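Coming up is one lone chain in structure tokens, specifically the form predicted on its own.
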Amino acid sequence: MATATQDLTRFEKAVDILDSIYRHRQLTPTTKADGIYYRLILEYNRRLLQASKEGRQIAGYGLMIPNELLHAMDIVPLHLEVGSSLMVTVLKLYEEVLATAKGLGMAVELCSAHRTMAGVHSQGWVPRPDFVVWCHTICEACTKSGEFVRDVWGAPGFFLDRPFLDTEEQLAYFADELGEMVAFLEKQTGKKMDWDRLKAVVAESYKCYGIQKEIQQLRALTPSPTYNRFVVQNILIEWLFGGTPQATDFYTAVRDEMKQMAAEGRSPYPEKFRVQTIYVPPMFSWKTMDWLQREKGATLVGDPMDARWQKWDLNPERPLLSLARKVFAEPHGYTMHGPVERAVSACVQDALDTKAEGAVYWAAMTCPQGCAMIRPVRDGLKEKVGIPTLIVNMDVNDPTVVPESEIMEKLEGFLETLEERK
């Protein structure tokens, strides 16, 4: 395989028009989050840009891997899958990356969002990663999607073994698979790890967490005091910012918000249905959370396997396996990577505390391990709960294969069958 050659100009392009989006959301404000979030967007993007400019080193990384290591020892991150999707949706590249995918001979049953990576990647058209780190969640693409990208580089990787189990002897095993992975960040930057600052980054990340669950809390009240729109930046914000006050500043301001509306009764909009939303939404399609609030008054008051954290244990003087313990408590740590039970309990416990209605599972066609859930959610759902759960066929980043019109006439016909449920 070639090696890619760094070509920048449609990244320094998606940095221009970010921040075009967070000079007009300025003139325009809406929440004072929402501001939080645009800005940190730009920040990290134009952080990235910089970084290639003035040859500092970038560490390319994956899901599920604890960027608080990265953070500790000031290595600029560049996440493969958020990194690459933010700008093909802010381009709307999405044809000429995944036709570029198609030609490397990937076939269009892959997840998309890997597809995206591999085309973004092999074209050069982000941030030179000098080094590269993943793991295996019970995401196959994940696995290799890290393998292509180093391969396609030509740069050093590592491969972090997470087990599949969270037993003490498997955490302890985990916490172990960290330290490599920091022997090897060291290596890479010819740097020793600050173990007091990153107990600091650990501490803060904990502190982001604890912000997190009352914000969970808060959502189950009636009416829910939250914007649809956190779904998806609450996502993104946690995967590119977690351990840093960046994330604090930002959850700090949801919650913030969220208790004033609280103590004043009310939600962002007038709220005619609580609904559940499953799995990540399409990432062409943001503007069709703020449509179900505004205009049809469907607030999505739970999202258990983006926002609904388990019981997470902080050891201060074992930093390491204090991650292991959070990687495995974040939500998609412990719903994605299974069992599959994991997931059921979850979305019927999330279901119950905030008396949804119905629910919306996001089915991206191209995921497997999202899709083998959906019989087994929606069953727990219906036979625990007793409320429907609609179906929505879509791929997270090929908006060809359910556009977002029929995306929408899915979600008013399922509206329309929660009014009759009333």
Second form
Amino acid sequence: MATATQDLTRFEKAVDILDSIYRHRQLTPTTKADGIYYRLILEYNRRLLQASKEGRQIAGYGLMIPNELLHAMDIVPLHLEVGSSLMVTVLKLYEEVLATAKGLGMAVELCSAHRTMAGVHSQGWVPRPDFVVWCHTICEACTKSGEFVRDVWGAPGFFLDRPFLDTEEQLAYFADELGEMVAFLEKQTGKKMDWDRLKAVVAESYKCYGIQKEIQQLRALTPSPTYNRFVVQNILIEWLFGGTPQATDFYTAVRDEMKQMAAEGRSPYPEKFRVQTIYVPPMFSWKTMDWLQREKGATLVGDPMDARWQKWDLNPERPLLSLARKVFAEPHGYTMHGPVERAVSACVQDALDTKAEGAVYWAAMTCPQGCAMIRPVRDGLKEKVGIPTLIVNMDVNDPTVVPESEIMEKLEGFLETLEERK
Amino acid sequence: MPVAGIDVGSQTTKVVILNDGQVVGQSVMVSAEEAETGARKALDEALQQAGLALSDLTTIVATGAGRKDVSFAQKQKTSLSCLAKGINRLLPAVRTLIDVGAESSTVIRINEKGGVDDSIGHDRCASGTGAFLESMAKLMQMPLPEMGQESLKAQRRAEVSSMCAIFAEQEVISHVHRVPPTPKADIIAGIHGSMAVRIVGLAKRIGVKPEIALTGGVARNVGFARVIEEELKQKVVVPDNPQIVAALGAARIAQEEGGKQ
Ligand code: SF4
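Taking the form predicted on its own as the starting point, write out the structure of the form predicted in complex with the partner chain.
Starting with the chain above, the whole complex follows.
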């Protein structure tokens, strides 16, 4: 495979755009949490650009790799999937990037998030990672993509083996695997892990988890004091900043705003429908989330696959074991890695807790995992909660697959159904 | 009080006018390039039939893919609600509606009040839609309206894929060129069967409750209606004018809305 040559022209342009968005937000502020969100996304990318210019080491890391280890070692992180998708969304480069992936022999049936990543990395459009860490949570596309990025940059890599279940034995194995990852990072950076620092980072992460749980409970109130766009912001902040003080800042601001609204007994917009959102919504259309809430009065009150944390037991003296437990408590990994019963029960329990009247399942058409779960989740919600589920076929990154207008049309019909069921 | 429902579909525009709950005018026209122009034309024809003028209408509700372009409608509703309301007026005992239009097929579970309990749609592949049937008619070199009758002569259903329109087309070509060729009627029955398998699979996902009705342009095809019955192993009712059900539902909603004003 030919090695990629770094060309940061586009990345710089994306950072400029993120900067203008942030400045625009400062001039026309909405909420404190919104402001923090845009600042963090800008800072994440700026830091990468800066690191690349200064020759500081950058780690490419895939979905479900615990950020905490990179953060504790002060390594500049580049998220493989999210980093590429974010850039492509900001610059609207879908066609170009997906055509590149096609040119590399990637079939259109493959996960579009990973095709996007392949297109971006193979053209050298993001800062070059000095080394790559990845794992097979949550799918085989993740497994192959890590290898792809490693090879395309000719960089060393480490594959983290995450066990399937979370028995004590397997958690111990996973903690050992995390130890191996630390050894790899130490070798690449020439620095030793400061274990006290890691303990502090994990403790910070646990604090943030507590806030996320509070948010989950606040969302379940009637009316729900939540903004629909939190669904997308939550995914990006957790994946890019999980375990950092920045994430704590963001979630604290979200929680405090929610508490304020709850005290006033209100939601951001008059609430007509309470809807559960399942899986990752179209990242190219935040407008749809806002429109649902502002114009249709549909609040996304529950998000079982991305915001419903399982119980995470912290052992302050054993940071690696604690992180291993966190990976299994994290909602996306917990529900997506299987067995499918976990996803079904998370959706059912969440619908009951939040009094959802219906659910919207974002069916990413190139995602075998997500699509395979549609039927059991839909049946579970119908049989155990008695609510309907709308299946929205779409692509997370590419608006040409199913356009925004078509998505809105389906949602509108679904809300009419919910109206009639009242 | 006269009200109108307009259904602007991708291929045809349908209008129903109700006066004191009775259908007094209806029309079906090929959709115009401009949804609004087509809707106005179809409405004029239905108004003429009813002996009414536009100014007599108290409420107009538009539905269908082009509904948002009908600026003279007071309200827009999606096809789901309109189909449910429409079939409830025609056949109140129907609890499952299968609507097969030009570009999509939808299955709706309906309650006693004519409200939607659940629904599921299929619009990402031509298989299972009117567009698929139209392309198959071209392939078979047979006018579309004759396909239904012809298929009733079939001895058996030829094997045709239900998963993908492209595969189905290749299979049909191979049936035609086989030596000896598969009888035309069997191939057409196979085509209907492939659509029916797909749509019934969809219906089963939300549960099929009797009575069952079939609507949309494709419901006029008797052969297709028969294989749907065979696949469901249940009786399926096709209303007299299956194309106008959504427009009728829109008119009913207009009536209810008028009452609220
Ligand atoms: S969208 Fe599906 S295929 Fe793609 S990374 Fe996520 S789980 Fe894997």
